[in-house]
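Here you get one chain, nothing else, as structure tokens; it is the form predicted on its own.
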Amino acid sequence: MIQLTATPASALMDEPVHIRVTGLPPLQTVTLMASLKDEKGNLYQSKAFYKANQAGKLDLEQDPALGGDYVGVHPMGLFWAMKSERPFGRLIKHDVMNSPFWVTLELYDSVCFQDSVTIEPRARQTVQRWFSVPEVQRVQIREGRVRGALFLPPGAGPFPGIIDLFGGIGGLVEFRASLLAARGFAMLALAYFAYEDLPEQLQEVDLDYFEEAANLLLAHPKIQKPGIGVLSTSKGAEIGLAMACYLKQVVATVWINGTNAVFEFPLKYRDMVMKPIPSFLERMQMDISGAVRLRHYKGDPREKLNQQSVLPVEKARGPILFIISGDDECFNSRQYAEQALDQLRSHGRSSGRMLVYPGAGHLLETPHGPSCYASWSYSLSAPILWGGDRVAHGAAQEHSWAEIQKFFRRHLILTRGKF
């Protein structure tokens, strides 16, 4: 009798899930599918083709797939390696709390081209991916100008603080925040446009608005004292590295895929207003997908005329980890980061690290998620190029997760025994 089995079925979106099959044919050519629909209905889906070993047996963890969608020893690849139906879809967990995403795995015994097929798989399982556990609570934060989500983590505490940036997309995401809640971190997801009473369009950065935010989070008495970290991306990137510089709050900053310089909006801090280095929309591309490529638009920072738009990171009290994906079309992440840590060796600084994931695309967010090449942006009204090929994508989620919670561990406990 064939069985597919998948353990645990039950686990964290960032646990590893490992799948088997037993009772098959010996050598038989069977095809794995993972498939699963997000919160609006649309449909991801992946699929892989195996051959069984002489037993009859089939283990993701040891047996290479053939083809299909990636080729290898990949264990989670039916996972990462899921599309989008809807052409330039990107998935996003909104209600992390409550429910899981159901990801169904089938096994059919020959080799399956189509994504719907008509024959009924021999095997069936279904698992469950969490993005939090039931200890976890979530706060809603309507504190003065202060939007956003509040995730403490099971226990007394106190905890180390951690404010979460987005970039372009806007709103409320959650996502992450929850899921490092999950690992002991007191998380604040921070929304700054498109959300509530803030402003629908990003028109101006007002980093008093993030400093009310660092403020609110440290008064918080399940929050460890003296400082927080900011975990950000894409443009909360830019703002998290602002965050560094002017703000005494922050002592531990994690950039990825960002810049090292104002863009496209003012940066306003108390008297202080920063001009944006100009963008040139005719520079930007099309990709073959009909995607557009931002990552050659913006102005440079290292004009002379661009200067005064540069961050100071040399100011910044903590240390700072600059996480780059080498195929990231949306910025040229790993250019500005570059330039920041030159500017912090000129004076005499050695408080950044850069980890460069060569082949990884622009939205480097879980473990075990989707890459996503591209999706759509409604401040664009265009799908946006991200980049990134799948099998280094998938990779390089993994290893920076764990280097994002290596990193906070040592920068943020001050006491190692609370974890």
Second form
Amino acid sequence: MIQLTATPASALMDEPVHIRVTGLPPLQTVTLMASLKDEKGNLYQSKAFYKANQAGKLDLEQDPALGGDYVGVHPMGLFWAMKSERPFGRLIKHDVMNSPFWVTLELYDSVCFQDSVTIEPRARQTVQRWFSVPEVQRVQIREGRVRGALFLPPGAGPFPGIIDLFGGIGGLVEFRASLLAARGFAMLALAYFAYEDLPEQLQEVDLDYFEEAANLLLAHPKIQKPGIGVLSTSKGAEIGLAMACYLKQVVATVWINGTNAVFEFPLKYRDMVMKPIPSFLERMQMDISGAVRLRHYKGDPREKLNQQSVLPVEKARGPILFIISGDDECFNSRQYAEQALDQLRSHGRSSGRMLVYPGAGHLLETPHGPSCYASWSYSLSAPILWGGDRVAHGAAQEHSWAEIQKFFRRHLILTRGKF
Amino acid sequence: MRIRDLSFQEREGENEVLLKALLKNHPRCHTVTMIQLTATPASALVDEPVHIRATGLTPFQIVLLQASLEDEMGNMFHSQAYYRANEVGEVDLEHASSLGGDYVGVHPMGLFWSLKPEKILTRLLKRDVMNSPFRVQLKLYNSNVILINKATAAPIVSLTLERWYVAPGVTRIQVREGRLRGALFLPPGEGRFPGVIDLFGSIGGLIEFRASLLASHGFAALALAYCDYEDLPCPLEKVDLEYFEEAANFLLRHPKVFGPGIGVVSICKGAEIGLSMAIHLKQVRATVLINGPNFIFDAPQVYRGQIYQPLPHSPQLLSISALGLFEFRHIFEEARVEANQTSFLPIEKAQGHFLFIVGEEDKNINSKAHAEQATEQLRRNGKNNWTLLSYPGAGHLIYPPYSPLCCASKLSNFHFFIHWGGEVIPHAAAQEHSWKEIQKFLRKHLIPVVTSQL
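The form predicted together with its partner chain, contrasted with the form predicted on its own above:
Let's see the whole complex now, leading with the same chain.
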């Protein structure tokens, strides 16, 4: 009898799943398919072709995929290779507390090409992929100007506090914060535009708003003092780096595929205004898929004329971890990080460190999530090209996730408290 | 070719605004320069380059050039590029470098080969090659117009070009002789021309545009259908080489074709057939094989009572790209490794010459490996009757120049998109280079030395 097992059946999104099949005819080629429907009903799917061994068994921790969405030994390949059925979709979980993603795994005892399969699978299993645990407490934040969601780990605390910033997608993105709360960090997922009564479009970056958020977090009884961390991606990382430079509350910063200078909109803090480096519309490029490649569009922070827009990283108090995707088609991440690191070194600071992931694309997020090659941007009314090779991107998300947690544990945990 | 110089329509409103701006910037300027867009020749063969220039701009002004085309089914194709005018307010695409858009760098024909369909993955294919051209509209905009596909702002100036698949005087004859189905294209003029059979791949039907272009360059070209056309079989259950032998003899018998040999231009499945023709038919003197296999695949071949079985494929070796496109490139790997010599076509038996055209980024067929194995087989048999042109970055569908890259499409009987592969810029370069080489090759081996013109 053919059996398909996937363990654990219910787990956090960042935990691996062990997929095994038994009871197959020896050396049978099979198709394994994974599918998921997001909260709007959009379908994401992946498939890979495997060959059972002499004993009719298949173990994804050891056996290579021969073809399909990936080749080689990739135990979590069916998860990160999932593709949106609707072109340029991006998978984001909105309700992170009350429901998981249900991933259905199906086994066919032949090589199946078609997506809408008319034959029945020989075995099926569904696993639940959660973005938090019930013991994590989610608190909607509407204090002063601050808008977001605070995720508190289970227990009495105090916990290291981290502000989580996403980029140009806007709104409130919670899934990374909720997962890290399940891992013991107090996370403030902070919105800064296109959410509730915040400005609909980003017109300027008001660092006073982010300082309010930092103070709010630090004032919470369950948050460790005297400093917080910042975890930030893309445009959020430009802001995160600015926070590290100007706010004494920030003692550890993770910058993922961001910039080292002010772009697009001015940066304000108290009575200081930093002008943005101009962008060059004519340098946008169209990829053959119709998505827009933005990586060459921004001005160069190395040019003399642009120096007053470069963030003074030497003023940052704590350490900064620069995480860079080698195949970032949206930002020139590597160049920006290298300039920031040079700047730190030239001021005698050794607080910066760089992690480069060749082949990874711009949207470096949580492990085992589908890598997104390009997705719709409403501000541009065209999809934006993120880049990245799926296999390299999957590995990068897994590795960087562990590194981010190590970094914050090292630099934010002041006492020997374990969790 | 007919040449018409300036064919442009100026939008008076916009030009007035621009004139005022020019006057404002150059108060001492007494003569007003009007913005002009020229493209020559305005009407030409689709494989001929066009020289595009804009003049009368503000020095160092950034402009957007856009091209649009509507195919015979109403599908729209667009391309765009940003240029900066020089110190005298000119943009000459033969020298100017595109700053962004669909391509960067100096590419005089970039607006043509970077045309992209509005409806993703639609292939640009001309069906009626005789009676109408493709009309390409070129438009010039101020750079503050964001990349657009649909014109929401009016261009400063625009013009329309005609891109023809036949030269004046080329005639087309529908072929329905015996079993043969196809179209014969003859160059204009008296006398005889070298004969070429033109074969496409699994797309089926009758594809005429390459044959009509070959005729426009002096070849008597027979676009030959072999499946899914009129009363020909569909699907193809076997390849009967005698059908192709009939075609070769038909061509050689024609009063406007001079022998004693003919050429074959073939791609993909057509190249499997082309290679088999070269092996079995001594009339075939020059064979162009574009991204084809050196073995039989899918359907068996028959010739004079002999049946040749195809190499089996391993469906599990199919790869799916990040965009969900199907890549068949590796599906014969297992069979190729395990096969013995007799499973491959005996290319050493062919008497004519070969030109292999290989796209190294071909995702449909492992073209480079097959061509290298075939030429290795020739070498081992002491033959040097071949040339292999391998193009980095080029994909499967290497067509005549300036054809936009089609990197994937859906064939009628399948439910998925097949990834052909290729990167836009190197693919365009490969098309330009290989087309010249194909014509040189055919002339060299089909036209007797005394009267050959290269």
